[in-house]
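Shown next as structure tokens: one chain only, the form predicted on its own.
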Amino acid sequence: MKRTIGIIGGGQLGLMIAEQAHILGARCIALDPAPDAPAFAVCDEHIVAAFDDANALEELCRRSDVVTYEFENVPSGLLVGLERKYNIKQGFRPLFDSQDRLREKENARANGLRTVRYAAADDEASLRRAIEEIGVPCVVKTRTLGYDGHGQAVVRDTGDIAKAADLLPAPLIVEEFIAFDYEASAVAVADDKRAICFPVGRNIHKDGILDLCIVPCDDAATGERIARESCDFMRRCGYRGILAIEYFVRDGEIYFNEMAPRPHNSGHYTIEGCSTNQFRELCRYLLDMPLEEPRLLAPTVMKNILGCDLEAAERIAAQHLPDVHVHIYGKTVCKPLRKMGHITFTATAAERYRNEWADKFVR
């Protein structure tokens, strides 16, 4: 009898989890509040309900052999009770640790990763003290729920403090601003026996949103160190399943930025760029199958497709070019800065992408 994976969340990550689960012979059921959630198109069953609907979450767990989550803002408190009754294999702990940037930084530092300097702030007085302690320039972020550049402000001088104070009354964290050489991300998967890490990519953002992931990253030795330290970190924390970690790299030093216990946008390149991919290895873990060591097949560039890029992506898809793999997520509402898909350019280094493809996208 086929096993069923329950997915909390029905976005594009849930869609790609379900696609890989089917390849491995499993069924999927997803829960999402949106009736047109992308994952519903490929899942065997679905539940339309809010993420904080305790009864709906329990129903998902009851109908599943194992449960995972596809985004980090799932109410972790609700999972604590469910974890005692059902097979939520990654557990609530990595989710809980990732949901507060202060807790996340403290956990990273306590388990062997370097971070920038940081301080907490809960009101305007403590915000001013934290900025004075860290110094300018610095970055002020909400401790919870921020994403893609939302919920943060850069403070370059005292005149910017008022702008940062607009983020109150949300609890804040003030972080040292470093002029990093580049941002890199690692996606690791661990079970009780081993941890694997996908080749580390260099990330390029526009307006706070990931635009490109270029693999491999600039320096092989730094990439290998990031992969090794990411796996060691998972072991120290006792995490199992999948974990994505973003790092800043400066002068050969690496600094933990943030993490997510789910597949990651920067890891989409693995579908065509590697011998296995982040979604398949998560499913292997969930289905009690042995993990497979990933291997980069060729230099690869992944381009995020936002609403403003969608027409260009559709034109490229219609050409059916070799080494160009277009994924459109099937979202029914297109907005200029909404993630609508991605394109993976295999056998393509950064220079070739710049020469052949960069000018196809106007953003």
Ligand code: AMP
The other form holds:
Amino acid sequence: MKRTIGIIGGGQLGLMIAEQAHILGARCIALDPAPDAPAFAVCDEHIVAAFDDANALEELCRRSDVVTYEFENVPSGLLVGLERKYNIKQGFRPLFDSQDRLREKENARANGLRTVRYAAADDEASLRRAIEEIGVPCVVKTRTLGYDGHGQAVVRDTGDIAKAADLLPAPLIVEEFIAFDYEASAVAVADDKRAICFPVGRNIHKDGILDLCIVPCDDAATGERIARESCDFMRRCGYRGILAIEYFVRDGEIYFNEMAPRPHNSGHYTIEGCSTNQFRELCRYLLDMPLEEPRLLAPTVMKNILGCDLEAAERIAAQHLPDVHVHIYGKTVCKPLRKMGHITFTATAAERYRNEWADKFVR
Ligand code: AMP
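Since the one above is the form predicted on its own, can you give the form predicted in complex with adenosine monophosphate too?
Full complex below, order starting with the chain above.
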């Protein structure tokens, strides 16, 4: 009988997990509060419910053989209870460790990764002390629930402290501002036997949102080091399943920024760019199948398509070009800065992308 993967979250990550699960012969059921969640179009069943609805989460678990999450802010307290009764194969711990930026960085350091300097703050007095300790420029972030640059303020001089204090009363972390050479991320998957890591690319953000992922990154030795250290980190932590880690790279040194125990936007290029992809390897892990070592097939560029570029992406899709793979997530509400899809340009190095494609997009 076919096995069923339960997915907490029905966004584009859930959609792509379900596509790969089907290729491996499994069924999927997703839970999401939005009745028009993208993954519902592909999943075999779905549940419309809030992420903190204990009964609905339990129903998802009951109807699944194995459960995963694509949404990071599931209350981990709820998962702890469910983990005892059901097969939530990655467990709650990597999720718990990633849900608070302070805990996340402490954990990264304790398990062999370097971070920038940081200090915690929870009121105006401790914020001022933390900024003094770290020095300016620094970045003040909310410890929980931040994403794509939301809940952050850069403090360049004392005049900016009031702007950072607006983030209170949320608990905060103050980080040294790093003038990085570039950002990179690793997507690793581990089971009891081995850990694999996808080839590491260079990430380019615009307005705090990932814009391009260029693979491989210019500096092969750093890419390999990031991959190796990410696998070692997973082993040390005892994590299983999938883990994405974002790093800053400066002068050949790598600094952990944040992690997420789910497929990652920077790993979308793997669908066509590698011999196996992040969604399929997660499914292999969930379905107790042996992991496959990924191989980059050719230089690849992934471009995120936000609402402002949806029409351009649709025009490109209509041309059915070789080496141009357009993914549109089918979201019913389009906003200028909402992720609506992505395009993977295979057999395309950064220069070719810049010459042939960059000017086709507004953003
Ligand atoms: P995050 O939510 O931590 O991924 O931050 C969003 C973006 O802000 C990152 O991709 C960086 O471009 C930038 N950023 C975050 N933290 C720092 C930092 N400590 N120094 C410099 N830039 C940062």
